[in-house]
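One chain comes next, on its own, written out as structure tokens in the form predicted on its own.
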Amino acid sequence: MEDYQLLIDLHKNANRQGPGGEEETKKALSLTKIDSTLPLKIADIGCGTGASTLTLARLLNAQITAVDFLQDFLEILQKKAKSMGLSDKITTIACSMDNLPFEDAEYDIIWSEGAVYNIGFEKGVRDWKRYLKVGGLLVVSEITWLTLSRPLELEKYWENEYPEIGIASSKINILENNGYSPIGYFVLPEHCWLDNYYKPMENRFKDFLNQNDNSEAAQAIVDAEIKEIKLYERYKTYYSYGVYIAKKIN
């Protein structure tokens, strides 16, 4: 079995594939000062199995595209939509986030949580603001620095990871160099990344194994998972996700 499968079986079963809250979520929307009334048209890009997506149905008088690569957590999403009555507001695309069908001008909000590292934060901004109207809104997070210095250990380890990783000043100012105008920014707390990620995670390892047979790739993802963790833990106050909100000037 391919590492990229076994990625799939240990995540896809998981509320969410990486850092987030439905509280962060909702408080992104917050910052948008969006009318909850008003039709809207979303595109939710890297959805995963739909923690976000869902949350923003919930709350909005939507119609949310959410798009994910991987067709297995879209299908988590559609069952989860369907359990909670919500199948009529969400449609889901299989494909990649740097070939999207979307038409220019046609959504009103542009959301991605913990997904725009697939192809890069400046390609993401860049590339996504022809599919929003003039005066729509961006809600992005993005893997951000909070210290102007770091121990070389972590600098190394996101370096390699994502080597786009930078302040968030820098990242402002790719929004503002790229036709957008920030309007709010906040910074994931600890609880996202430990009560909300690692830790799920962390309880799926044992039967993710099992499943596998504890293979030696199996294994390898446990351990490379588990290194990630353990850096969060030591160096949490040097790094996060930030939550970028934006509007698409004329």
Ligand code: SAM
Given for the second form:
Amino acid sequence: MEDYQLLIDLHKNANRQGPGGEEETKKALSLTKIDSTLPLKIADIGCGTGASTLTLARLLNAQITAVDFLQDFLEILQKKAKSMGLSDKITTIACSMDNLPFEDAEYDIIWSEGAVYNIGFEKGVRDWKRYLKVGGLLVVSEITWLTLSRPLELEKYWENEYPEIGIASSKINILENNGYSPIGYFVLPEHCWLDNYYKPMENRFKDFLNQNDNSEAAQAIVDAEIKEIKLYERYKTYYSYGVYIAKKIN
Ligand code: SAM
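Alongside the form predicted on its own that was just displayed, please also present the structure of the form predicted in complex with the ligand.
First the chain shown before, then all remaining chains and molecules of the complex.
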């Protein structure tokens, strides 16, 4: 994974690798109306260093399979789980989210925060459905337009970064067309981006550049992040992550 080494360096010591928050993970969980005493099987896909995995493990009587394609992130997750006494609830698997080694109908819940965009929302919800039991729940956060029209600069940026970005109704439509019944949706508030993700990252830029001898590649990563942060600060009323909760109906 040499190509990813710089991204690993920048993100591995963060609490989370994308926008989100512990309260928002709990909110999504409460919208599932799941009985937290039941023994559940959960897959957390694109878990990073485990922000959501650890919260779910703490709150639920669950066996959680935490999947990420970066082994470095999973090793940090394992260390955190150990120090929190949660190791026996969490198994990590290093693999790609488009080639999961799961059985059909294996899981009660598939959870994925800020990660499905790597294969695209539609492909993710369609391909992962087979791994859920009928009646099982999908909880997935996805970058979402909050308004029908947007400033051109913003539209161009995201159309280039992630052409599948869309309004919530289009995402809910995809869920409905793929055999899910949507049961909840909410928008991640600003603090999930700024306080939980961007500000801590900005505080790591200096050390990250120093550790990488101010290489061009490291500087390019920082520049791209700064561009993304500035865009968010300017246009945050137009987009966020939507959190979608849906039940597999057949
Ligand atoms: N869920 C975590 C969080 O909210 O902190 C991480 C979100 S981060 C934006 C996206 C994660 O997806 C990263 O940890 C990255 O390594 C992982 N990822 C990217 N492409 C992947 C793939 N094809 N298969 C599995 N994981 C992938």
